[in-house]
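So this first bit is one chain, no partners, the form predicted alone, shown in structure tokens.
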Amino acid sequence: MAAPPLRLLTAVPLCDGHDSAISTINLELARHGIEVVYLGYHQSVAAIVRAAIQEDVNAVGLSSYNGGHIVFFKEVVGQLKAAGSGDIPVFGGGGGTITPADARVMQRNGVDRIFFAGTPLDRIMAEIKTRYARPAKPDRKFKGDRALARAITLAECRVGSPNPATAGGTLRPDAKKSRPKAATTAGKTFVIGVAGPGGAGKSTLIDELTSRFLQKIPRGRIGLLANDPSHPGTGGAILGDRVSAIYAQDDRVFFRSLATRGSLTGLSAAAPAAIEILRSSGEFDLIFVESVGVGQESDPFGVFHGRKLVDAVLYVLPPHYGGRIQLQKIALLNGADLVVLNKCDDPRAHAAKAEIQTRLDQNQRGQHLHATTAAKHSDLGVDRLFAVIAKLGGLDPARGGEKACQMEVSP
């Protein structure tokens, strides 16, 4: 089994008003071949602990400039231990805010390491890579989301190239063999693949659909698998989709970031295994799989290869796609089950609706364009889109004791 790349969760605690320092550190970590799951700033202890567990990271790195670091870091360490994940170390820094005396107290409280202002970045990177590297092994002590997360980590090790810089940017032979399997019918889980160009708002749309699930289906869980590109030279990655995942702070949501690690398909080579791990757990009613930003000929979910990886494909476009001729080139507009024009508060959206619907009519598949503005928390277009998804996926409102899907369904 291949040694996995180092995976770190980075975040900024509550009441810290900026993320300029951690953004610099994130880029440096990725430049050194590390996969960085960035949670964002103004993050609670619970959010940090939940993300660390679901992402199965090697360590948690916190940047604190607002004071209160002794209490906050201690609480993160304590909640990780209480959740059965005390093996995940916590380190951090805070410029001149964290004093050497504070650091000694924090280390007695279980914090692994504090880096001080003035320490050369190369020295910090070298120590992080040495200190937090570890083999990925099965662990029967892990339960719940940590067990799911470790299973996905092991799947990544089995199929993914550990470093595209040394693997020529291609998949290993065993990874190629794992590529798309047919969607299974086992269990009740409905899997939707979400594709579209970078900047279309896929992550925000998925987050708003997650909100609708939590509101309308009072029981059951939703899984989110977010794929982001690895750097082809260093093998590092900035896995930043959690920044948009406001509703992933609910215990009914399982969110896992996947780096492509040299796969050129738009998905990690471990994505089929990750889907199957969540399916076979029996916990999930709905799973969204988000591909990296795709191009005109991309087919990340195997729509045109006879063995579709998911149950349905949702393709998201922004109004600034470039004109009618560009629409003619997008292969997935032929094969998508759901097509969304997002960011409809853009002045260009009115013309875009007509152009895209005309393009869909030419397919003669009865495709209907869904217009959304996912940046609005109460957008009616997202409501209608979720109602269609709920109908397609057979999400049973009776399971939650509520009339979950009494919303207008677009034809």
Given for the second form:
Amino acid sequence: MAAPPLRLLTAVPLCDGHDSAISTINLELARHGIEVVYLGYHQSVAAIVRAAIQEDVNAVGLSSYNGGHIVFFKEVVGQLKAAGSGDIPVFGGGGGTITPADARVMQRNGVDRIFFAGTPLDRIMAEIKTRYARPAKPDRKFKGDRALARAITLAECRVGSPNPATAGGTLRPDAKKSRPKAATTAGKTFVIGVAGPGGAGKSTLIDELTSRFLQKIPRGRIGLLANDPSHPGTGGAILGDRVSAIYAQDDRVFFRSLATRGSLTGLSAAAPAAIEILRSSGEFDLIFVESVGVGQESDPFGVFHGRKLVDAVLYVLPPHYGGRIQLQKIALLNGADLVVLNKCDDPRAHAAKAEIQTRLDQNQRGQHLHATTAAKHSDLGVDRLFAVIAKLGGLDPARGGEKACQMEVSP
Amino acid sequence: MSSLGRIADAVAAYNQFVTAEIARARTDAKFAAELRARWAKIRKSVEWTQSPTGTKLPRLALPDTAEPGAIADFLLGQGLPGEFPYATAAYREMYLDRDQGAGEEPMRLFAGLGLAEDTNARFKYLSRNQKSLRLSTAFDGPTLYGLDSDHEGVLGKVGEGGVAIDTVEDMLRLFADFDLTRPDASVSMTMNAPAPVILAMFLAATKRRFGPGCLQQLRGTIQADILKEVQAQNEVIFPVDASLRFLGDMIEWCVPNLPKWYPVSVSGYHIAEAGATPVQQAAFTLANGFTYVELLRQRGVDVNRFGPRLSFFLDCGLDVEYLVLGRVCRRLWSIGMRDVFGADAKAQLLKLHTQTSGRSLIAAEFQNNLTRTAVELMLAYLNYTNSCHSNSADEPFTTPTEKYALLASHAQSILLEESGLFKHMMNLFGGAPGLLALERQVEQGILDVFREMDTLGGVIPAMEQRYQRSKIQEAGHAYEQQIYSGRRPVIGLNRYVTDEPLPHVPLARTAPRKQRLQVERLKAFKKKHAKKAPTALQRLENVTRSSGNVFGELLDAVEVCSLGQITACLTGVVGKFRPMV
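Next, give the form predicted together with its partner chain, keeping in mind that what was shown is the form predicted alone.
Let us now look at the entire complex, which starts with that chain.
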């Protein structure tokens, strides 16, 4: 069995939109079997550091093209260190804008490596692999999110290893001991599995629900587990869900990207362990687990197999699902606790609503269709859906959840 | 069918019309006689001039033919300079007698560095030999993203890559001592997501200096092309629909109030720099332009009032397609505007600004960049661009230093004034076999992209499906692969490499002390207006929540609010842009 893939975080600094170099690098990294968590362009130091910690990456790569790199890189290194994650090396490049003299200053400031203009991609790849590949080990020094993140990394390594005993780590992370359990929510984490075809707007919907959570539950914490496919040939992956998760940039959000690493269920094989790790930390009021956009028969959350992984399943559909016959084939519509028609600004949505509700009525489970336009700012449909979720999950009043539960649920 | 499908159909129909007219010219004796008579008149009206070495030359070169089919082909397929479909040129004389100071100066030199006074000094340095006043402004990252210089984490970026502008007071310093009401003055601002705020600041500053009457005289351009930002350049703040509303509000205000201003510069430059091929650059840019026309038409603005206030901006690299890109774009735009949108002659004209390619410049043996830029300049002028910026050779390392900015400007003077190439004759190559072959292929490529976007529902639906972004990224990736594999020769990088170490180039960087000064100035401004700002922001919020014209309110708000305060207020109402991978 091959070693688990190298995980990197890549990003472009604040006030910089030059993403063409990083896009090429991301593709190359994935082609070389590396899992790339891409954070996007115009990213603050805080966002980069938070993502590096929660994703427990082997290294952070920054592509900077419009100046200010000396200060910016220094801040990233400094804040990683301050957060107890100084072990994560920072590398980067910026074409000709980072001169050799700058690079010397940056390296004195703790930056691991600067790649100059004209360095062949193959050489960059080879060097990244030799510099940053190292197996993840349990580390008692890690606290807080990094401890949770490392436990998830170890779980990912274990499921991919033929001999779990030698893969390092225990299922229960030190995280549990290292941080005070939030008394009010112990054992009350509500976990929602989100499924639906690609293009339904799952990520946007989850992000908008995250924003409602942050508004309505002012002291709560939310966990997000985003599953994305690994490339079947190379084993690499571009995990890009963070790019459009604009509300996930908050310390009250724990966001982890999981590559499927050959699992065909729509979830990483480590997802059950990851859910358990977050649940048992006692920190989270709500967790969303986003599956890869999957087909009609799929059942990523074990709805039809007795051992249900999550507390509720949310199934998202776009208006262009392809008609009545297609609806009949979607097994999860029978088992989903929440069914959402998203993109309701589409002219096809009106007919789709009636058709889907008819399909749900066949199940005789009293399922009600929720209509949202998640891409619209402050969409009332998302407000209503969140109120339903808050009620269903009994989001804790002590964390400000009372208001959320009492939000009016109007048709 | 989106308008892109109709435009592609209109171009195909126009090409069929030209073919039919050529055939008719060869079979219909009466039509042939009319054409010959017209041609004789045109030829007779051409004036003659003389080169410094004594060669007599026509000021307008025309195909040497009397055959009616060939005449019809040139007049209808290409058009005389300044005549539909404008492939030859947008205007008649253009660069003739540039050495004698005739006509409009086409050179624009983009500048922006440090604080407002630094850029002001650079403007003075660059314009000291210019007859007309051409001030083209680059802004720093925080300004482009609508953030104040005191925003958390941006200090190192203040004044880097462009000028830092937070308030109307910075705007006053930026253009201090320049008479912006001169008829030959024009100001250009490369500003997109916060364009309405920055234009409002510019107008507030200008009114303070020249009085409210100056609005009639002000000439210039603000880029304000949010579609290409979403597709390529990534400087987006607000969701797309809100961005388009703010833009529409600004344009609607500008059309009657700033009659000489270009409130949008539809830009392919950043699309190409992000990786697009020349054909993709042209296709996406034209399609974006047509999308703005549709949006304005939906708001009830007459295409003939708004059409002439649009301008275009293309990249010019070293690929062969650049020899004709501007020509093809003018032709397609005029046909689409005339035959699909019913625009009149003034609104059919694509007015083009070109910049040489930044991406083609490399750090290794960087003095070769002088030659690259010179070749690109020649290609740009062979397209009869209306204005042009030439890049500085040191750009792979730094915001241009004085030395290389001056060399870049001299390159244009050498081409237009010193060399005889452009100053004696118009239409050097129009109708030449190589150009025609390229034009046909490039045009077909553009129409294919139009049709593909049409099947996706048009520009905005395609954008939501990240069509343009994927295409641009794929092309960018292919370009890099070609360089690394050596299939795309880059001298000094993958061919004829001399292993010269990277040179020590002087850098134009903003000193930390200046960055702190900018923050102090901003704090003082905020303190001075602490009482009035909340009221202004509340009014702005109310108008944004209602369906009123946001631009009208911005004109007041900028008097007492900073860019960052205004951005935060607007984001509070309309939300933030959700980026795409």
